[in-house]
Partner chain sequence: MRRRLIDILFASVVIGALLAAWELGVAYGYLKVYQFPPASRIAKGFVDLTTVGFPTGITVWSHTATTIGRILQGYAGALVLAIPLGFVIGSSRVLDKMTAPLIVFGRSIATLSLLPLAIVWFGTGELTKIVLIGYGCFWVMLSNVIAGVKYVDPVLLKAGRAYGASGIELARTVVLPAALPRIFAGARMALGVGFMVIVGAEMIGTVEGLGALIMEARTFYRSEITIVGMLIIGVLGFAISTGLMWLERALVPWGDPLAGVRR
Amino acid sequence: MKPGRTSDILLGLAGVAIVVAGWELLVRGGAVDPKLFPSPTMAFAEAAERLSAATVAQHTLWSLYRIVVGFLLGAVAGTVIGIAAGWYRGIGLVLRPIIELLRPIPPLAWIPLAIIWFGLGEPSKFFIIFLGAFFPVVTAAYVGITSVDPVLIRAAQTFGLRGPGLLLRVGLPAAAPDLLTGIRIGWGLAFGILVAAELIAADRGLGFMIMNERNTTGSVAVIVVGITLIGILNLITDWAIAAASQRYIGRWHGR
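Chain structure (the form predicted alone), given for this chain on its own:
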């Protein structure tokens, strides 16, 4: 790991530690009512009394499973459609108005239709998460491929590249920075709509854990722990995606 990358990570961790420590001090000092918003140590201690580690792990794994499946479906579809719409003008003229018509509709608005179309099982949850990931990725892919420098394309054509070869060897690498940014945004939105997706008759998952506590015991501590776990999972996975993205982009630009 490069020294600059290490220092960036350490600074990021320091920022998180400062926020957590400040949160703890405010509650311990009486500035915040612990019944309404417990400190991190209070929240995790109470959650440990109410839920076993195995139960929390099960909820976490189910949420990750739903996010990964829904996100992969949305990211793949968004990449293919966005690249096709940007690279082939005719496809873009047909698909762009449809995408722009549907893009402003929030995923939550699709929940009733998801239940009617897919029932109360996992497919309806995948569909809601799919929507959260699809639109940022398809937009980023379209912007990236339509922003490729024409000089690069003409230079590649002088070396005989045409058709799919030109797209794969020049278009996609040049569009990669925009596409990978869209992927990161879509991944974050997948976490953001997780609770809404798990409202659809779920019996496990972090979203279910949060809503179940609200509807039954009203344990603020468990709710805080569930929210915190979603944030931690997103932070760690986003860092991993960002590191892989920078490595790929740096390697291509280096060549």
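Quick caveat, the model's predicted, so the values are computed rather than measured. Residue numbers count along the first chain shown, from 1. We call the rigid core whatever largest set of C-alpha positions still superposes within 1.5 Å between the two forms. What changes on going to the form predicted together with its partner chain:
- Once the rigid core is used as the reference frame, the Cα position of residue 57 differs between these two forms by less than 2 Å.
- The Cα shift for residue 200 between these two forms, taken after rigid core superposition, is 2 angstroms or larger.
- The Cα position of residue 38 differs by 2 Å or more between these two forms after fitting on the rigid core.
Form predicted alone done, so how does the form predicted together with its partner chain look?
Left out here are the partners and the other molecules; the chain alone remains.
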């Protein structure tokens, strides 16, 4: 009675195939102007003609470099601050209102300030991506550490654990599932922000690559391929993070 996973995958593939084929046919059939919206095969062929694989790889690596640096800074700071604010009452009392005030400000709105503080170079991009990762992670870490089952804390206390030992051996692992969810959300957000940051002020990276194509009235094909490439990168890295966190918490926490 229970349908297998293979049939699910086949259905999914069928769905993708229908959309791609439909798109291809619409363009080939003349219903859509290929200059405005090229078909998948046309877009790919044209992009391959205009850009060398090495150029694309270079832009991709730049984007990944920025996102990894900014994300790591944000995730580490978010974890430390969220845990500290949730575990130590005094720290929480001061930090929470500040975080709550700043959290609703979208990371992109910090771009002007980032430029004022860090100039137009890499640090301002790191900073924006940092913010994108920081807020989801800090929230998740705070929620995770404040919702640790009190009975676990008591149990650990009966074995003589307290202070930092209690935090490291009980608080952190208990908060890990929430924290990892936040990290995954943070990564996704960082990704979306990176492209925006590169659209506005950059001379390399995938965001720059597609915006530059538009500004120089180049080919829509390159833009379409670029957008797709960014989406696929996002998807693959998200799966990798999900798989890694599942490896760590999957057996004891479940899905």
